[in-house]
Structure formats: structure tokens, C-alpha cells
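Below sits a lone chain in C-alpha cells, taken as the form predicted on its own.
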Amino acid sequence: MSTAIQPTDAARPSEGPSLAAEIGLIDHHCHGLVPQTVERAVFETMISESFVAAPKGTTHFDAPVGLSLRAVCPPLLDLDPFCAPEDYMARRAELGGPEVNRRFLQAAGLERMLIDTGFRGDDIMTPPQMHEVSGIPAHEVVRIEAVAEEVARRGTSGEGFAAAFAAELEARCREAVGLKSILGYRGGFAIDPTPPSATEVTEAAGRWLARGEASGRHRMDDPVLLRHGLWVGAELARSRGLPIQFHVGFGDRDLRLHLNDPTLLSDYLQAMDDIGVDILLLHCYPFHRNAGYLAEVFPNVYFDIGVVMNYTGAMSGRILEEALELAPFTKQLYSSDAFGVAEFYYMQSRLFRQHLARILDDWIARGHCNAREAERIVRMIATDNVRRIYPSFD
């Protein structure tokens, strides 16, 4: 099966839009897949950011994401588009998890994957396993807060936390291509942008570790330690030439959306620009226009619209249009944020390609672009910007 999504002849007025359908994509933010067959109840929770079952008598297939999935994914499982969810899940089970993963990953037309390993790492495939299934290179992105939690679970003291965390983060990043923070999930972006003092870190670590021991859960949510993690990560990023990713906006109920406006990070973004660290804003919906503004005014800020294209399905083209309104084309990236189920890798690739081709066709028809410039825009967003801001993949 071809990995390219071929447009109709009517959609081929120029080379640039055609390239959008054919070019290999670098997915700069994604996750591993569940290796085994997934039962329907689990599958439905994995295609909803609620991570719970739909209300009684309903299904997550009756949402924009479910409709989009039923429109584009069944043919890859040898089914007709819009087949019944029961038939889709039965065929998925018949083929088995490994074969389903292989089909969708290989059909996505990816050139490379940069994989965040910090979420439910015991349940999903590692970067080497993802490479084995897909046949394309897979690199690790290290989640800052997850490393701090690992250090706490292994056991340390308030006085020893800072040194243990710094050493572990450095060790984990030896082969990594980037860092990631989920500050947005752990209190939001309205933070003091300066690094805390050593005394503040020791005292905060002591309180946090004691709470974790009492509850049996070390969740990195202390404001002082979150700031400390960002600055330790920043120093490591500066020395290694690594960018730092930030989850922004759309996500599960664990975050408070109004505190995920990335403009709240402006002072921290300026501090990172001062020391030469690139910041990558992930997903961003409904703040994707704010992210585009930040990418315009800060030379070190980049962004994508990520998995929200899957969740908005038929309406996702409007979001991509809004992302392209203001920000330089040199500051925009491609990602899927696919997690657990392989359909999200394929759906995101297909939606992104189709909508980008349509948008560029419209620009060309209205005299705002030509085929040569459209091709340059496609290459920048699909691969070139990632290659420029991440360390060498060779």
C-alpha cells in the first residue's frame, strides 16, 4: 500500500499542494502505541480526552473524532468507509494489534518520529519498538517532571533532591533529541519566571517528598520545584543544543484550560531567548492564534496544532488556516501527538496533508502564492524546521 495520500486530478493545479500529499513528515511530538489488541471499551477511552466511557447509551464514535476515524481508517483494515463501529472493532481484533499498528504507521507517510516517553511508559511501545514496527527512525524526548518523579520514587532527601534530579536528567538526555514540560497540567503558566534559590528548592523538595511518602504518589506539582525543573532543563538544553517542548491548551481534565494560554509564559520565553534555548508550543488549541503571535514576536518560539486536528475532524482545516494567519512559516511544525492507538498517526497525517494542499491551492488561485513558494512552505513545515531546531539526526 502506498504511504502517500494521493489527491484527485482536480486538486493538482500546482507542485506545492501536490507535494503536501506526498512528502515524508517528521512527527516531532508523538507517543508509543499499545502493542496488543485493544478491546472496544479501552479503545473508546483512548479516542477521547475524557479517558472515560461515553455516557450510557452513547459512544465516542459519535463525535467529530469518531466520525473522522470511520471516514478514513476502515479501508486500511479492508473495510468500507463509515462501517459500523462493531464491524470496525471486530476486524481490528481479527488482524491483531501488531498488524493494525504496522498498517497505520506505515501508511502515515512519516520520515521520522520524536517520541515523548514520559506518559504511561509501561503500557506503550518504546522508541526502538516503534522503529521496529514502522521501519523509520524513532528518537526520545524526555519529560522533565517524569524524571523528577522517578527520582522521588527511588528515594532521596530534601537536601539531596536537586543534585539527584540534575544527574538523572542529564543521564536520561544523553541520547535524547529534546526535553518536554507538562507545566500546563501541573498548575498552568502563570508562574514566577525566575529560578528559585537553592534554599527554596531544598525546603520545597522536603515538603513534596514527605507528601509523596504519606500518599504513596509523587506527583510533581509543587510550584517551586516546577520552576526549578524548568531552569535545570533550560541549562541542560543550552549546553546540549536541545529544544524544550511545552504542552499547551487542549488536553484531558487534569489541566485548567484558562491557565494554559501560552502568552502567560511570555517572561519565561524572553528568558529562554536570552540564553539561546528554543521553545516548542504543542497543540495550542484554542490558543493557537496566541501561539502564532508568540512565534511571530519571539525568535526562539515555534508551535504546532497537533492532535486537535484529529479531534476536530471535518472542521480541522479551519484551525490550520488560523494557524497559518500570522506566524512565519519558518516557525511552524508538524506533530500528531498520537498515543496508544495507531489510527491517530494516520488520521493526523491525512488531515494535515489534505488541508494544507487545499489552503495553498486557494492562495495560488487568488494570487497570494505560486507553486515554487507553496513547495517551500510545505517543506518548511513538514521537515525543514524540525531539522533546523533539533540536534542532528544523522
Given for the second form:
Amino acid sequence: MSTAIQPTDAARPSEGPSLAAEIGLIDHHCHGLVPQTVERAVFETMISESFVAAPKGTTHFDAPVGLSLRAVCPPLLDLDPFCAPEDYMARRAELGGPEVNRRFLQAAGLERMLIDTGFRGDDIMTPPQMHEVSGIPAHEVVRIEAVAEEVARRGTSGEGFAAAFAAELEARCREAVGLKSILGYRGGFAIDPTPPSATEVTEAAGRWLARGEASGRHRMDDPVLLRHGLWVGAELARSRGLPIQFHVGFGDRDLRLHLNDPTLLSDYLQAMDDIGVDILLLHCYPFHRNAGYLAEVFPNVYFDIGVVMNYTGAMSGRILEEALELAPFTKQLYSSDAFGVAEFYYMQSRLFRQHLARILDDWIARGHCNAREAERIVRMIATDNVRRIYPSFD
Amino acid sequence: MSTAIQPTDAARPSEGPSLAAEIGLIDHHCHGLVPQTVERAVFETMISESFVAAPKGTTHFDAPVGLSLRAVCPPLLDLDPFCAPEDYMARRAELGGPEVNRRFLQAAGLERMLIDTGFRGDDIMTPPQMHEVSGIPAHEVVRIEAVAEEVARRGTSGEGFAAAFAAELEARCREAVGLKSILGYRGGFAIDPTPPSATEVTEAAGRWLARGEASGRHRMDDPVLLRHGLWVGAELARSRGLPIQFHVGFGDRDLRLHLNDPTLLSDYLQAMDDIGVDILLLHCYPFHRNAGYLAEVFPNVYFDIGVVMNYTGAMSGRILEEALELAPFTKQLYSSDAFGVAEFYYMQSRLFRQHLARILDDWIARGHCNAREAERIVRMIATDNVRRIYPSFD
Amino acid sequence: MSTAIQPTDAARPSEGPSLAAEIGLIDHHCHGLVPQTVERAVFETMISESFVAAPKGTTHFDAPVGLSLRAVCPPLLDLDPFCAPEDYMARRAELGGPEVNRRFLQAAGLERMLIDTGFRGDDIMTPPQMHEVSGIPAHEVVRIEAVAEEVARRGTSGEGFAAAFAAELEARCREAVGLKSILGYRGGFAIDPTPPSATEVTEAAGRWLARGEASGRHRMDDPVLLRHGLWVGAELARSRGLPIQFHVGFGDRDLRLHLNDPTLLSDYLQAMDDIGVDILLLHCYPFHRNAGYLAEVFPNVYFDIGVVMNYTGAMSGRILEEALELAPFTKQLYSSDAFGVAEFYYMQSRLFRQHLARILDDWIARGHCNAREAERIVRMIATDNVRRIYPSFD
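Next up, the form predicted together with a further copy of the same chain in place of the form predicted on its own?
Every chain and every other molecule in the complex is listed next, the one we just looked at coming first.
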């Protein structure tokens, strides 16, 4: 892919920090693409975590994420940077969803993708479809809470819930490479870190199922069942060698940010370390320093700043710098957390590559690093750490 | 005004980022000036949020705010930068309060001021007096809690409080352009976000009034009445189209910083979005990233870093950079939060202009922005956002 | 010592920011050295706050702290920067612990050291031994909680605890220059800020001593006795003119980071201000901005970023910049918090010197400071503030 980084050595173009411009990234947390062409009004709601139209008289393009999109995406649609949003959307429609998706996915320079299938699965592409559009392997990550909601929708009882959930989660994970929890969206991390008793689960399931039937919507927000899900997931993760991803921090209005500080999870993280389960903290802004701290002190904790670089655009290098402050280089991962919008798979990749190379170049210039170590750091974050903590991708 | 920023295009001096050096700012949150000359001991307590003298053997001039003042203010009093504090204070006294006030206010390059009249109103200038010294329009913002305290001082009963408060707040807001809450100073944001019942208000008012009469001081710190004030204010704001300002974060010892995280207010912010009331988060340090997050996800939330640039002086560009990370450009505002000290109206303006121009120049140099978009961003933050969310200033 | 900073004026090499490269620092918070040669496996656990081996297939050298160590320490052992960790460890063993300790301690350029003797005192050197290896004065700081644990180990009763603890703390402090609390490790700062009653202390001591005898381990973690210790320490500090150090933030897994926000201590800080006791907040990351805020608003609060620069290596300048944002220059201190590992005394000194000089040079270049003020700022943080708040070192 094209970036501002130029190889400094013609004989070995990928040496040192400039490897960041070329290496195939493993995007260890993203979602499926929306297959079809979308209207501007819909597109705007997809580039804002408000999920609604911008206030009257304004547009979501007038945000860091919109400006960054206008800076780097138009050339991939044969347009000039900073062309008007209406021209961009017209050209996008003209090319059509499949062609736009293909262009951005392929320009992202990914080696493989790990896809969370638990959010709005009916609106977006499946892992096999993602493989088709991108030409690279696409693996599934199973969202624990979504499985519980599916079990409820199919119909079960308070007494039957625990067994049905365990069986379904086990079945769904047979081909999966990891688990995912959205506890951060369902009350946050100030939880009792221990597993609930079987009796507590049965009672909580009875109440929760009844509430879901009454409202016609099964939304997993029961504290006892959320804890239960984490522990059933943990046991499965332990026995299958799967890591568990956690949504942390930056996200939409459904969460309460002050309850998304991942250090609130410390006791659960320790419990997972005790049984040998790796935990991957996703996004983390504005708690990325706290995530880096956890990655330093807990052997089983990893983190990324997925989606955050897209949303902080011109300032995103700052976030990556802070993510590189404290945590071991062996504990950081790459992800885009892209959902639906093709541009997002590309933008995070491009920003990550440019800023990582620039930061490492700066470290070398100041005597804090050398080319060989910089190259190793790039490989660790881009692919090696993912390969070590996920089950074999073969 | 004079800044380090030079126009890059003689034919159109205000093009692109350099517009930041010239545009007339709307200072949407400040206080009145102290009219008279002040002694050094008093002046020192006014440039520190400790509000007391510096520890023995030290001076508040040896702080980022004092160093920054010495860097940029002396030339306006015909002195050299970094002249000794005693020389600065002597020249300040020689010129006299009115002349000092006039010089700094006019050098601030403001278009208009919105003035919070609810703090130490007897010691500082009124909006008409501020208009006189500055030559620009000065509008009033009414502090909810100060009105409740006035009602108590005039005398009312538990039964009569709600009606008296509502009537007084309505009267005070007839000419005002906005409301202000200092909930952050009176227990913080971990509140019940719903309105109290009439019975609860009557009982709480009875207790609070009795306590105030016993102590001789009516300080609005009752949790029920604080919530009541927020909801009476919200109803007035909704019907009159006024926004509500909230003190957030950085301030004096009366607050508890950990209870000033604005994400604690999320449920109330959602309630205000539901009824169409805009909320303006002031200052925000060190929660400015959290404020930016709220501005991204809540359509009705805006924020600024008023006063913080003054207090962080040489490093203030960092804070502005972080404020520009995530939040839409349509959601940020300019304010000085200056109180009493003429220098503060000027310093924040100068720092804001210099750093905003520098940041946008840097974005352009790195391909993240262009001159036209930079100019639009300057206009949004300097004036356009304020014009959109406040009632018409005509 | 050798740093990247070059004097800008041959006639007066220590003028302005470059004084930072040369001034003798007072390390106001560190621990003793491990006297003997250590194996690589042990060394790795000493350069990670996980205190355990790195995950399989990784090494703690692949972290910011390890990379920074490899960047700057090998030349002091006659090796090239970024030599392989195995070569570094081999040379370290060849030279032997005493020679390695001598080289790094002397290269740190310290004027004196204040040594916390309360952690693993049997494994590390005493202040007199530290004086011997370094050739500079070494003073003792007494850890409150460790004294309580010693009193328990020697044997006392619930009724006798308060008197025995007070007597022992008083005796231990006769030669000491300060007190230290690890409340941050024993439940955190969300405490009742008032002293417990004598009856509460007697009852709590009885329970705590019985628990310690049953388990064979006296670990001071009782909330009542922790508060009691803080107040007994405060009274001693007040009468003897000693400051109290608090561990804040960054540390090992024994703490819970969300309970280490020092603003949670505000009411206790105010109580200490009321009786004239200075409080020194140590480390503080990622709460260093909160610590800076407390230093601005509380006359008796000081802080440092000890150990954090070591652990953030290449990015450590960022942390120092943030520490310099808001707090008065009269309120910041230098420390390494080095424990055991000789490199840590040197690395923090070197990073602090380089970054402080660079930051002040940058301030001067941007007109925010001048050489004379920069030199004063260096002196305040390096030595003058320590001299003012600790008892006389003579």
C-alpha cells in the first residue's frame, strides 16, 4: 500500500521502521462489511458513535473521523483529497458497494481478519463473504452475550438456560478462534469477579427470560447472567486455548464511560491469569494508559487501540504514542474494529502504519532504538503477538 | 492582535489556519473584571486556584500560569518579557486598574463576551460595565445555584421555596443567553439524574433553609435541591432555547476532582438530549478527553478548555491537541473563564490562537487537512458553534 | 554525567536548561541496591512490575523499560548499545554486583539519596551501605505500615498495639528525614479521612493480630489500622517537621489502579494542610495530571514521576511534559524509586536530565521561558524543593 513512509535502503526495503508500511497486518478484531451501496444519511450515522444524524446545520464529516476520511480515502475512488462530501458520496454510489468494498479492503494490506459476528449479523457480511471480498483468510470470534440472547430467542426456561447456553456456546466456538464480551456495554466492569452459583443462574435466567418475553426483546443485561457468561466462556477458553476479547472504553451511548475503566476488572483478570486464559482489551480510549498498565503487570493481558485511530484521525499518532509508553511490545495488537464501512478497514491500517514508522524513526533518531529492534517491534505488534495468543490459524 | 502567527498569503491574510490569529473570538464563558488596582499579595491569590499565598519562600509566579503571564503580558504594559514580578506589579499599579483592564481586554481580540454573574458578583464588574471597558457586547449567563441562594437570603419557607425559586430564575433569565450550574463544586456528578418530587423539594428546602439560618450562610449544597435546580433550569432552558453550562474539572479546592468526571453525568445528558437542551461542559481538564467523547456520542453536548490554557501556559498546546482528538469540530467552543484578572482574558485568547494555528498548519503539512478546511474549523470553534447553540445575540 | 545535552555557552556551561545535564540531583525516594550479582531470570523479574517471568516465548527486555536499558546502559559496562541481553547479562556477571552497582550509582550524578527502608529490607542494602557504594549522603525514610507489621511480629496485644506502634514509629523516626505510606497498595485512597477512636483501634488491632498469628503473616491491610497509622504518622510528622510520602498509581498487581487516584485523598490532604504537614505523591502515573492539580490547589502537596520515566523509556519525555503542565515548579520533585537494580538509579536520572533540558529549550524557543528562568526551574525541581520541605540534611 502507499504511505508517506519511504524505504531507506533500496537493497532491503522492509528494514527497520519502514517495515510498518509494508507488512501484512492481522486485523484481530473487526466486523463484517455492509454489502450494498448506502445513502449519505445512513453513511453519516455509520461514521459517528452517536448513531444519529448530526445536529441541524452540521454534518458528521466535520469531525476528526470525517476529515481524515476526506484526506485519505478519495484517491482510492479516483477523486482528489478533500473533495466535497457530496461528490465523494456520488462517486461511492456510482462505483457501487462491492467495488468500493473491494478497493478499500485490498488497500488495507491485511494478512488475515478475525471477525466478531455478534453485532447486527443480519446486516453485514459473514466471515466467508469477507474472505471473498478481501481474498484473505477470515476467522470468527464469537460474542458471548449474543449467544445467550440467541438461546433466549429460540426459547428455553430458567432451569434449562445454563445447559442450553453452554451447549450453544461450545457449538458456536468449534470453528472460532476467540471469544468476545461486551460487558463494558452492559453495566461495565465494576462486577463481582467470581462465578455465580447454579441456583443464582437459574433464578436470574427465569427472571431475565420472563422480562424478555414480556418486552419482546432479549437483551443480555442481567448482572448474574453476564458474570455467568464470562465464566462459562472462561472455561471454554481455557479448555480450547482461546483468548477472550473485551470491549473497553470508546463506543456508543449505550455504555457509561466511567464504568469502562479496565482496571475495574483487575480481580477477574487475576482469576483468568490463574487458569491461564489470555484477555485482550479492545479500543481502550481514553483508558489506553490503564490498559497498558494492566498489560505490564498481568502476564495474560493484551490490548489494542482499534477504531480509535480512525476516530482521532489527524491526532491519532498521539494515541499510538501513549499506547507505546509502558506496555511490553509483546502485549500490543493491531485491530481496526471496522464495522460496515469499507473505509474504516483501510484508514486504521494506514494511520497505524504511518504513525508506527514515524514513532520508531523518532526513537532511533533520539538513540532510544535501532533499526533491528524497530523491525522486531513492528513484527510483534503487526502479527507475531496475535499468532502467539490465538490458536493456530492453519 | 499580535501573535507569532504570520499570514502566509499577502493577498488574503486570513486564509487557512492563520485566520486563528485574527478572527474575533466569542468568549462564551467568563466573569467580570476587578475594577480597581490590586496589591501583589491579592494578585497572587488570584492567579492560583489555591486562593491562598504560595508556601513560605515561594511565589505563585513560579508556576506555569505565572511564567506564561511573564512571557506575554509585560509588553502590553510597556515592559520586557520576564521582567521581575515586582517591576510588573509596580507598573501595573502605576497604570491603574482601569487602564490595565482596557489594554488587556482590547488586546484579547474578542467579538463578544458571555458573562457568568453568579460568583462574587459584588467584587467584579457587571455585564454593562464589561461592555464599557471592552467596547464589545457583553451578555449574561445566570448561575442556577446562586439564584437559589439569593432566594434563601431574601427569605422564604420550605413550602414557598419551589415557587419563589422558579419565579426568580425565570425573571433573572429574561435577558440572559444561558444558564450555568456549579453542581461540580457541590458534590459532583454522581447524582440521581431524575427530578425530585414536589414533596421531596419542600422537605429538603425546609431543612436547607433552617440550616442556612442557623449558620448565617446559605450555600446551595443540598442534593435534592441541586437536582431540583437542574430540572427547573432544564425546563426553562427548553422553553427559552437556552443552553446550560456546567463547571467540569479544574477548579479550586472546594471540588473533589474524582467526582467531576463528566461521564458520570451521562444519564442526565441523555435526559437533556431527549428534551432538546444543549449542555456545554466548561474547562474539563483533566477530563477533556472524556468531554470530547461525550460531545461525539451525545448530539446535545459541547465543551471547551476555558481557563486551562492559561494555567498550563507553555504546555497548553498539548491540551488543545487532545481536545481536538475525537470531538466533532462542531462541538467545541472558545472561552477564557477569566475572573477578575485582566491578563487572563488576553492570555487564553493568545494561547488559543497561536496553538490552533500551529496545530492546523501541522495537520496541513502532514496531509490531514487543507487551508480551506482549516479555515472552516477556526470559524466553527471561534464563533459559529456559539452562534448556533445560543439564542440570537441581536 | 554524559547526556545528549551540550552546554550552549562555553564560559558558563551550566547556564539555562543545560544545567539539567550537570546538576547534582537529590533522589528523594529510592530503595537499596541488591548487593550481589543476579541471574538473568531474577533480573527479568526485577525489571517488570509483574514480578514474574514474561509469557512463554517472550522476554521482559522486549518492553519500553528493557529497550531503554539496552539503549543507555551497555556503554557503562563497556558494551555497545543494543547488544544482546545475553551478552549484557554475561558482562554484568563478569564485572560482579559491587562493580556494576558502583558504576551506575556514580554515573547517576546524585547529590544525596533518601531511602525507603520498608520493603524487603533483608534483601537490599541499608542507607549506610548505600552511602558507601555511592559516596554520597543517604538518609532514611520510614514506612509506616512496615513499622506496624514489625510491632506485630515482635508480639503485642490489641490493647498494647497503639502504644507499641507509636513508640516504635517515634524511635524509628529519630534519625529519619521522612515517613512513607503504602495505603495505595492496601486498599487504596477511598478512605474515611478522619482518625479512628482509641476503642476502634484496640478492637481492630485485636482482630488483625489474631488473623496474622493464625496465618503466620502480619500484613497491614486493616482499614482502621491503616487510618490510625496515617494519623499517628501525621502527628509525628507535624511535631518533627517531616513530610509524608505516599505511593500513588503505577506499581505491581497488589494494587487496584482505580483506587489509586490521589484526588480520592483530597479530604485527608486538606486535613494535613490544616495541621501543616507536607504530602509527597510518588510516581502518580497515570494520575500525574491529577497529582499536578492537587499540587496546584493544596499548598502542602508535592509530587514526582519517579520510576515512571524508567518504565516509559523512549516515551518518558511525554510524562515529564504532562507533569510540567499545571503544577507550580515549586511543587515538583525528582526521584528514581529505583529498587535493587543499579541501572534504574542511572536511567531515571539520565532521562530526567535529557528531557527536562529539551523541554525547557523548547519553551525558550517558543518564547514561553528564558535561560534564567529555565535555570531556576531546574534548580527547584532538582534540589531546592526537596531542601525546603525535608528537615535539614546537615
